[in-house]
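One chain is shown next in C-alpha cells, namely the form predicted on its own.
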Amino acid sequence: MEFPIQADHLTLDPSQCDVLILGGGVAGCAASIALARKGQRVTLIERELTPRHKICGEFLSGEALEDLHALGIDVASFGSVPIDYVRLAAAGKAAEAPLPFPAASLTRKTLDTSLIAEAIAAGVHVECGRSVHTLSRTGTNLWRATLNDGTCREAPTVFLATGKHDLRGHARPEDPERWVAFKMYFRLAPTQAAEIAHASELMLYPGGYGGIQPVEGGVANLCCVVQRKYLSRAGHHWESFLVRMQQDCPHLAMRLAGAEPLLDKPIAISHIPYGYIRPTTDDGLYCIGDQAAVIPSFTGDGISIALHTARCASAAYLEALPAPIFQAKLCTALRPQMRLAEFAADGLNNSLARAVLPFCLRVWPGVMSVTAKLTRVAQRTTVAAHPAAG
C-alpha cells in the first residue's frame, strides 16, 4: 500500500491546535484520532516521510484486534494473517498451545499507513518528515515542539508518543541489559511457510529470544532480541549472530533451510528498557505507548499497549484528568502484569529454565494459554478518568 500523503497535504492551521501528538505510529495515530473524532483540533508530527518497516514482532492481540476495529481498521481488508498458535521452542525440542483469544498478525507499515489515513479522515493535522528536537514549557504555558527546520508548534497539551525514540530532556532510563533488536523479512520454502502459516513461534537462545510468524504477501517476519554481552560473543554481525541463533536453536535453522532474505539489511535498535513504567509527568504531557510502558517483547503486547494507553490518554484529557494523575494510576494499573511478564522473560534466559521448559510444557500444555493470558497486560487493566472513582 502506498502513503496517502506527503508532509505538505494539511488541512487545519497548526497554530490553532487543542493538543499536539508527537510520534505517527500506533499510539500517536490512535490518540489523534480518538481526540479529532471528539472535536478536538489535533495536530501530529511524524518524524518519517512515510510509514516503514520497524522493529516490531507485529502480534495483533484480540484487545488490539478490538482497539483497531474501534478505531475503523479493518486489518483483514489489508491482508492481515489470522493467528491460532504459539509455540515454543528449546534446547532442540518445541511445544504447542492453541491462543486462548483471536489474534492477527500484519505489517506495521501496512498498519501504521491505515492509520494515518484513517487520522486524516478525521481531521486530524499531519505533518511528516518533520523531527522534534526539544519540546519545553512557554511563558504562556503552553508546550512549544522545536522542529527540525527550526519552526516552531504550540499546545497547550502535549501526547508523547515517539515510541522507542527519545526525546531529549524526557528520556527514559539507561537499558541496564543493553538489549539489542534485530527484525528480518523472510520467505520461507514452501514446506516451511506451510507450517507456520497460523502460528506464532518463539525461540530460545542464550541471552534472548526471538519470534517468527507470518504476515501478508506469504512473507515470514524474524524479531529477535538478544543482550549485547551476548552479541558480542558473535562478533556484533548480524551474519554471524543470525548462525550462532540457528546453531543454539535447531527448530530456527529448520524454518530458515532454504529461506530467502529479503532485506538489505536487518532493522536494528539497542536501547530497549524492558519493564520500564513511566511512573510520572509533567503538566499537559501525557506519555503513550513505549513511552508510557515497554513489555518484555515475547508476550507480543506492544502493539496491544500502545492503543490501550492511546486510549486510556485520550479519555483522560477529555475528563480533564491531569496528566500527572493519569500517568500514576497508568502505572499503578499496568504493574502487576507487566512485572509478571519481566519475571517470565528472566525465567526464559535461564539456561536451566531453556533446557527443561520444552517438557515441562508437555506435560502440561495448558502453561501456555495460561501465560498468554496472564501477560495481557491491556486485557487486565483500566485507568479511572476521574480522580475520584480511583
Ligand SMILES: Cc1cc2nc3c(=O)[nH]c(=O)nc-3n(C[C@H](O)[C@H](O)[C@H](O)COP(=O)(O)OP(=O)(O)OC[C@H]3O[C@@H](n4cnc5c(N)ncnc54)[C@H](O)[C@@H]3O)c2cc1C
Given for the second form:
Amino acid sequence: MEFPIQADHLTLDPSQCDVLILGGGVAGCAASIALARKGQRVTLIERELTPRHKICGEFLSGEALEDLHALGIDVASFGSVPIDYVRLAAAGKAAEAPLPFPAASLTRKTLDTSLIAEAIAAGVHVECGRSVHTLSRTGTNLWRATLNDGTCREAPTVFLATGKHDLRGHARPEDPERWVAFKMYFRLAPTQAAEIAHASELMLYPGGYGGIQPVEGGVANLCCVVQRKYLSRAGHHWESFLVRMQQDCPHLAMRLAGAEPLLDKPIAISHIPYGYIRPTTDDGLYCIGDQAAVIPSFTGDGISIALHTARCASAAYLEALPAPIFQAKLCTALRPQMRLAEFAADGLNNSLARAVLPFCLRVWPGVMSVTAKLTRVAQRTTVAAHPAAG
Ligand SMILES: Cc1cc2nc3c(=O)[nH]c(=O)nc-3n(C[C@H](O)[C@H](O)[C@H](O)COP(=O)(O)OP(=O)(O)OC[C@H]3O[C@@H](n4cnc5c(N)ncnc54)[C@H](O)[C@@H]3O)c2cc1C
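Rather than the form predicted on its own that you just supplied, could I have the structure of the form predicted in complex with this ligand?
Okay, now the whole complex, with that chain kicking things off.
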C-alpha cells in the first residue's frame, strides 16, 4: 500500500484543534479516528514520514481484530494470516493448543499505514515527519508541544501516544531487568514454513523468549526479548546472539535451517518497562497505548491494549471525565490482567518451569488456551464517567 500523505493534505489551521495527539502508531491513530468521527478537531503528530517496520511480534488477538474492525480496518484485505493455534517450545520439547479466540498476524508497517489512511479519511489533520521534543503547559492553561523544527502546537487536551518512546518530563520508570528486543524477517525453507502456517510459536531459553509466526507475503517474523546480561554473554552481535539462541533452543535452530534473512540488520530496542501501568496524569493529558500500560510481549496483547486504551480515553474525553480520574480508573481496570501476565512471564523465565512446561502442556494442553484467554484485555468495557461502567 502506498503511503498517502503529502504536506498539501494539511488543510486545517494547525493552531485550531481541540485535541492534539502525539504519536501516530496504533493507539494514537485509533484515538484520532474515534474523536474525529465525533466531530472533534484533531491534530496528530507522528515523527516518521512514512510507517516503517517496528519491533512487534505482529500477533493480532481477537480483541484487537474486533477494535480494528470497528475502526473500519479489514486486516484480511491487507493479506493478514489467520492464526489458529499456539505452540510452545522449551527444553527440546514442544506442545501446542488451539487459540480460544480468532487471531491473525499482519506486519506493523501495513497495519500502521492503513490506520494513518483511515485517520486522514476521518478528517484528522495528520502531520508526519515531525517529532515532538517537549510538552509543557502555557500560562493560558493549554498544552504546548514543541516540535523538532522549533514550531509549536497548542491545544487544551493532549493524548500522549508515543509508544515505547518517552517524552522528557513524562517518562515512565526505568526497566530494572534491562530488556532488549530484536525483530528479523526470514523466508523459511518450505517445510519449515509449512510447519508454522497458521501457528504462533513461543520459544523459551534462559534469559528470554522468542516468537516466530507467519505474516503476509510468505514471510516469517522472528521477534525475541532477552535480558541484557544474556546479550552480553552472546557478545552483543546479532549473528552471535542468533547462534546462541539456536544453541539454547534447538526448536529455533530447526525453524531457521535454510532460512534467508530479509532485512539488512535486525530492528532492536531497549528499555521496555514490562508491567508498568501509569497510575495518574495531569489535567487534560490522557496517556494511551504503551504510555498507559506495557504488558509482557509473549501475551501478544499490546496492540489490543493500545486500541482498548485509545477507545476508553476517547470515550472518557467525550464524556468530560477528567484525565487524572480516567487514568486512575484505567490503571485499576488493567491491573489484574497485567499482574497475571507478569506472573506468567516470571514462570517462563524460571529454569525449572521451562524444563517441565512442555511436559505439563502435553498432558494438559488446555492450560495454554486458558492462559491465553486470561491475559486478554476485557473487551468492550469502557472507563467512563458513570461508576457502573468503570
Ligand atoms: C518485542 C515485542 C513484541 C511485541 N509483540 C506484540 C504482538 O505480537 N502483538 C501485540 O499485540 N503486541 C505486541 N507488542 C506490543 C505492541 O507492539 C505495543 O504494545 C503497541 O505497539 C503499542 O502501541 P502504541 O500506539 O502505544 O505505540 P506505537 O505503535 O509504538 O506507536 C507510537 C508512535 O509514536 C511515534 N513517536 C514516538 N516518539 C514520538 C515523538 N517524540 N514525536 C512524534 N511521534 C513520536 C512513533 O514513531 C510511533 O509511530 C510487542 C512489543 C514488543 C516490545
